[in-house]
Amino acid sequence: MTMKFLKRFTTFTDMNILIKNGTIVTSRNAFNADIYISEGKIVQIRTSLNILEPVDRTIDAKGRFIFPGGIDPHVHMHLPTPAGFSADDFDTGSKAALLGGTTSLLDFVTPQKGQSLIDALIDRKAEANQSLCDYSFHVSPIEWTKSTEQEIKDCIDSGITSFKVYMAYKDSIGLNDDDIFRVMHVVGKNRGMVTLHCENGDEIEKLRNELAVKGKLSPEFHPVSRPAYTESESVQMAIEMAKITKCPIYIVHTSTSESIEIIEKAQKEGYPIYSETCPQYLLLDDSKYNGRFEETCKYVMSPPLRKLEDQLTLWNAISKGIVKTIGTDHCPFNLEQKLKGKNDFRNIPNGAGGVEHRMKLLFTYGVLQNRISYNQFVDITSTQAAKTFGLYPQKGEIAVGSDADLLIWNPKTENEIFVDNHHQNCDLEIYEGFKTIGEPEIVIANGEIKVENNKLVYESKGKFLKRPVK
């Protein structure tokens, strides 16, 4: 899909911006005050600010909320697969992110077999230098070698403190339990964090092959091949390893009630266990797999969409603070790529887009339906991700000294999501027809106005975020 944006401007850099009359909302408070921005930072927050130095732009935010810029802790831009790269690269994906109110992204570094983690990180940073958002990474060890421990330490020294392991996909990027244990031991010892894709890969392969033998190869059998227990059993295994290694862990895209129950129990016992979910698991269910291939294939993702009762559990877990963050697992593919699995769902590239819609969906179906408060909205979309991954208070906060990543949010604008009006570089849309209320009217990143009235107006590049150990 062709992306249409305004021409590049060169007058926004180092602007002094005064935002007046807005309602500032953080993860803890809401209050009326003015904000003064200079040299990319928040310099003053006070009622009725009078600035003596020149102000390049004054924004009247009366009737608007001011939120911290969104942080999506889970995206996959320009991901290589047998069906080709995912549809969004760092340029198109970051534009979609900004238009949706997300100003920082955490992507992934996945090395080739035999490639060092540091070399893979260098290559990935080169790919990411087209991003208009600030960015960092989780690094994925996909094998254990005699040099892996030192490579993990080198990554931490380079500002990467989180490491992603896959309990599925063992024929390509997944690790066996012994190697996951080794990764946790080293990362925990060096004060990092392990994030985990928790699915029992061996059981899933067995189920997939059994379905194939029976000729059950349409998308409706994708969730059948990945039942809830394949996630929850892996969550339990991950937590047991984390307890032994004393390594903080972060469960990505949590989707089932059973997993939440296990995570809550471990959290109550005092272990540093973090949980993320995604909008698709809050708003879509497995009925989407019934129908024509061209309609159902876009929902093939892992883990799959679950039951309505799982949605209710996840919303409740957010309100109780069990689920700390909302990522998107943004990884869209075009229909032509999905068609590679027309005759066998196992060949459909797994993934869907969402980075552009996350903030609006959570505001509409979370805040406005009284599932979460305004403060919780800020917490799950920005503050907790910053705290969890070593970016706070530079990111995820509205405070003097923090980066000026801010959303001027119009709470009343009504929109509807269609493939024809989204900005991700993909001809499929899993939220087709979803109505939303509220949107970021102005998006400021590092003190630069990048989006105004749903138009990208400034295309300066983002920066790599080097993160310290906690």
The other form holds:
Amino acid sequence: MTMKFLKRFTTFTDMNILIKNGTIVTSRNAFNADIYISEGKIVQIRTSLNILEPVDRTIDAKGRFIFPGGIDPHVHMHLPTPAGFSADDFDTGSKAALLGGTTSLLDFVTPQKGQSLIDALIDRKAEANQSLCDYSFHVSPIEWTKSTEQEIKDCIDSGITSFKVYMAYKDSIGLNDDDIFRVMHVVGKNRGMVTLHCENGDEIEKLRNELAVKGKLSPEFHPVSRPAYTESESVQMAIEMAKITKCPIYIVHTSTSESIEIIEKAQKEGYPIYSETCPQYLLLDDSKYNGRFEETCKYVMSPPLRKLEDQLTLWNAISKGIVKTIGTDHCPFNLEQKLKGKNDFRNIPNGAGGVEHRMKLLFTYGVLQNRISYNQFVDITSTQAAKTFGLYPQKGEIAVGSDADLLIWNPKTENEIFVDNHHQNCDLEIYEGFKTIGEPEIVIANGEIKVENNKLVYESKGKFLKRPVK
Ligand code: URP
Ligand code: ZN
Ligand code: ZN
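Take the protein just shown as the form predicted on its own and give its structure as the form predicted together with N-(aminocarbonyl)-beta-alanine.
After this comes the whole thing, all chains and molecules, with the earlier chain placed first.
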């Protein structure tokens, strides 16, 4: 037995896979061809491939679509909060992601006060090495010190090119406008990207205090404390700063029609303004805040769920290319954690899960309801995130030389989402009872078959994705 033979059958990493008869869908086109994968990469794409090299596994993808593995550009695994850590860590969260067809994750690095960005990055990488998905981070400066400029440059040298600032959460990780301006100035100068949580923290604090004085402290007042204008005026402010500093910016979890209008205007003027929304803002609305605490608390997230009209605007913004990426803002908490705010919504940890469902929901409620095309589905779930954050064409593409992150997608399978059948490590489910059609029957990541028939079949770890500046 030769060494090569032995190696092939003792590790999956070197598995040579031939996918036959599938319909390959990219962000630009769709065509029938076979794909040969070796050493984690796509090696050949051609009709009726005749492979002379060894093939360990042939997959017949007749009647199936082949999509690039999903990239979720916005997740918070094991996020520390006063109510404890968000319920998924990198191990459980990445497993749920893979089962849903997402093969790469972009999470966050949030330093402690006084800790350097680079030290925080080292700590976070150690946590993330449990991830089964490939991963990278947006790094969050939470204060401006005399060394922040150098720390940002150090992060860029280490393969981190996007930096996240919070205009809300002023009492913990939020930055004031002067410091946001400084971050944009330095990041722009160094050809990086600033991503922003746009909510006017001071105004929200004022509104929350007013509600508290009146004893209005149940979850139904969470959206009242964060009205649409608190988002859109922050979006406007962020864009003005981006124009002056010439820094490309990416507005996370855009949720309102007003914000979309402002973003569209700036894009038309030619500024590099990117915008993301999330499935919860496309599919759920603020009627979810009516009811008993145990039901409504799970929708406490920031920004809050909005009106039905906003959903329509957001779908429209996707189809017009104003919103180019869909993140989940995956940040689940268990009921026990949400109960910390039973008597005061201000103490409910903000966030909900979704990393497992993003692809199925967008396929069902986007593609199958004719809101987006198949190509747009690939674009918003994978290609644009790769392009925006410096991972393209390694990720987000089906091409020779790209990482073999592929979904063999059965477009017919019907499922229903329940807390009892999801794989997210959380006892709450915001999409409870949502029906879906289509699922990733096989998930290949870095050339390894990681999921087959809804089961994780291989648990090798993902890798840190070093990203170059553009
Ligand atoms: O409510 C949310 N979105 N929690 C996670 C943190 C954030 O603001 O993105
Ligand atoms: Zn946020
Ligand atoms: Zn977030």
